[in-house]
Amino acid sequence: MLNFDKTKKVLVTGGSGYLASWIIKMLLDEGVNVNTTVRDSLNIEKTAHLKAFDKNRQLRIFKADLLDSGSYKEAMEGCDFVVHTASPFFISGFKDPEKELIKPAKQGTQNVLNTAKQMPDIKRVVLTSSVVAIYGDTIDIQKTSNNIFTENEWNETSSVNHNPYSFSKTVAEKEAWKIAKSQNQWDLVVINPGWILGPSLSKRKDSFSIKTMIEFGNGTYRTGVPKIFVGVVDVRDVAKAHINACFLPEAKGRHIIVSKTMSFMDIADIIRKHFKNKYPLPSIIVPKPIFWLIAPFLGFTRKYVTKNVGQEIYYDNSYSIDNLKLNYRHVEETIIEHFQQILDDGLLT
């Protein structure tokens, strides 16, 4: 960790989230003064937690809503930095995309950061961003130089219609960069992780990367899983990410957060390796044109199979251990805490 100014204070808002948590108890453990924005400040089973970090009485947490205008003001005065982190994150089963994912993700970016402008005492705005505000598909690195995403790409696939998550993110970053050109006071800097995984600090099942690692070992996958590639990165590590960005001066940009390329069948294999074939985990790879046929029945689009199955994607990070000073985890040592997490917490019932 680096040496903090602990005369700073940050706002983290989103803070129950399951990233937004680990944010907090690392600037809370550096004796950083956090105040951070939940939904219902009332709720004690989204809170508690957050309030257990909180032994030197350093952390004030505020209600406020992404479409609520203004409703971020009272948590940000005083406050030097603000981390952006929450954003609704479905990838299925909802019903209206717009309504659900793209509405809050633009608007809350608008009411977050535009009220920022009208605090004097803010210099650094740090938002959670994703790699998926990069490219849309994988078939998209095929358009790329070297075969390889780069900060320098952007998604330009990604719809209403097709990979909605993923266009929410891009039209949040691309509303979050007008608006910090918009004004000279503060700056700012955005984070892009792959799929975050790692231990959760509470026991929410919620989170789209806890429900899937309880998936994993509750059968859901036991008949096989696609040949899917995710870029795949530790929490702690998107957690400091953020946190340097926060404090280092020269942080600036974009940032693909990303340890390693794995596929569904990787992360499966590390699970059964270490827990020794105690939990019904997927053994075969479904043949593609298969996966394809059933996609609709299992929320995923025929398109999104075409586009998406089977093709290897990379990144380049190199930029974010340069900038951020970041030393990434090993994968496995994330999978493995992960899934042990799930188990000691009674997740997987």
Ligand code: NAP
Second form
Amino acid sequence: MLNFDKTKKVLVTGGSGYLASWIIKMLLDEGVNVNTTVRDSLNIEKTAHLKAFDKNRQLRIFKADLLDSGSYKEAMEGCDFVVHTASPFFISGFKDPEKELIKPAKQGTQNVLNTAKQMPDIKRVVLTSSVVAIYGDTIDIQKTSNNIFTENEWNETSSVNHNPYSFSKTVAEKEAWKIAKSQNQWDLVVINPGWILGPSLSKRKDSFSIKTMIEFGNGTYRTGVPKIFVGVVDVRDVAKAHINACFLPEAKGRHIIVSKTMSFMDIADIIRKHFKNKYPLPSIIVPKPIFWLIAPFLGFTRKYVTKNVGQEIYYDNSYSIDNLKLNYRHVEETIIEHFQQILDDGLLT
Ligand code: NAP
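Output the form predicted together with the ligand next; the form predicted on its own has already been displayed.
So here's everything in the complex, that chain up top.
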């Protein structure tokens, strides 16, 4: 870890979330004072783990909602840095993507960053964006100059109707850059993680990364998985990226945070090898034409299948290593420790 200036105070939005919980824990472990926000401060299930690792009473929990204008003001008072992670994260199961995803992501970013403009102590805002603000479909890699995604690219293919979660992250990040340019009190540093995996600090099952790891173990994919590639990264590396983005004065710009490109079957193979074939993991790859036919029944559009299945992707993570001083963990360790946490916490039952 860096040598922290422990007099600085950090606001982390969305403290009950999978990623935010790790950011908060790592800051508290370093002796930094932290404020955090949750939607429901009375929901003990969502905050008990945060209180458990606040040994020195350096954490304060506030109530705020992305859609409630001005609700982040009290939590931001006296803070030097804002880490804005809160945003709705689900890629299926919504009825109205504009209302459930795009509006809270964009309006929430406006709400948090415009409040930061009114708070004279804030020196830096770190925004959790995503690699999906860099590309929409994996086929978009064919438009890059060297067949690799870099921080120079923007997602130009997502919309309310096609990959709306990716669209929500893209509009939110664009909004953040616009607000950052409208003032000169604080600077903006953006973190663009790939698919985050690794042990969770709470027993929540509804966070997308946790839910998917549970699905590997509970047989959801036992009949097979399509050949889909994702950039995997450990939750602890992503948390560290946010913290370094606060405390390193030279941190600047967007950062792809990905350790390794993997297919769903690569992930299943690591679990199978380590946990000795005890779980109903996928063992066959569903051919693209078959997946294309059945996709709508599984919550995917055929357009998504056409533009994503079978296309390998590559990410240039060198800027995060140079600018944020990151050392990535091996993804095998990430996947094994995540699956073990799910077993230990009894989440498969
Ligand atoms: P998560 O566990 O679902 O956390 C999302 C957080 O956002 C929760 O704390 C949630 O609060 C909060 N939130 C959602 N809607 C809100 C609203 N209207 N008002 C206030 N808070 C709201 O997901 P996560 O994986 O930790 O994601 C954290 C961030 O990382 C998100 O910005 C996500 O887009 C980004 N990201 C995640 C991944 C990944 O693979 N996990 C990859 C790239 C980027 P509640 O607890 O009240 O629900």
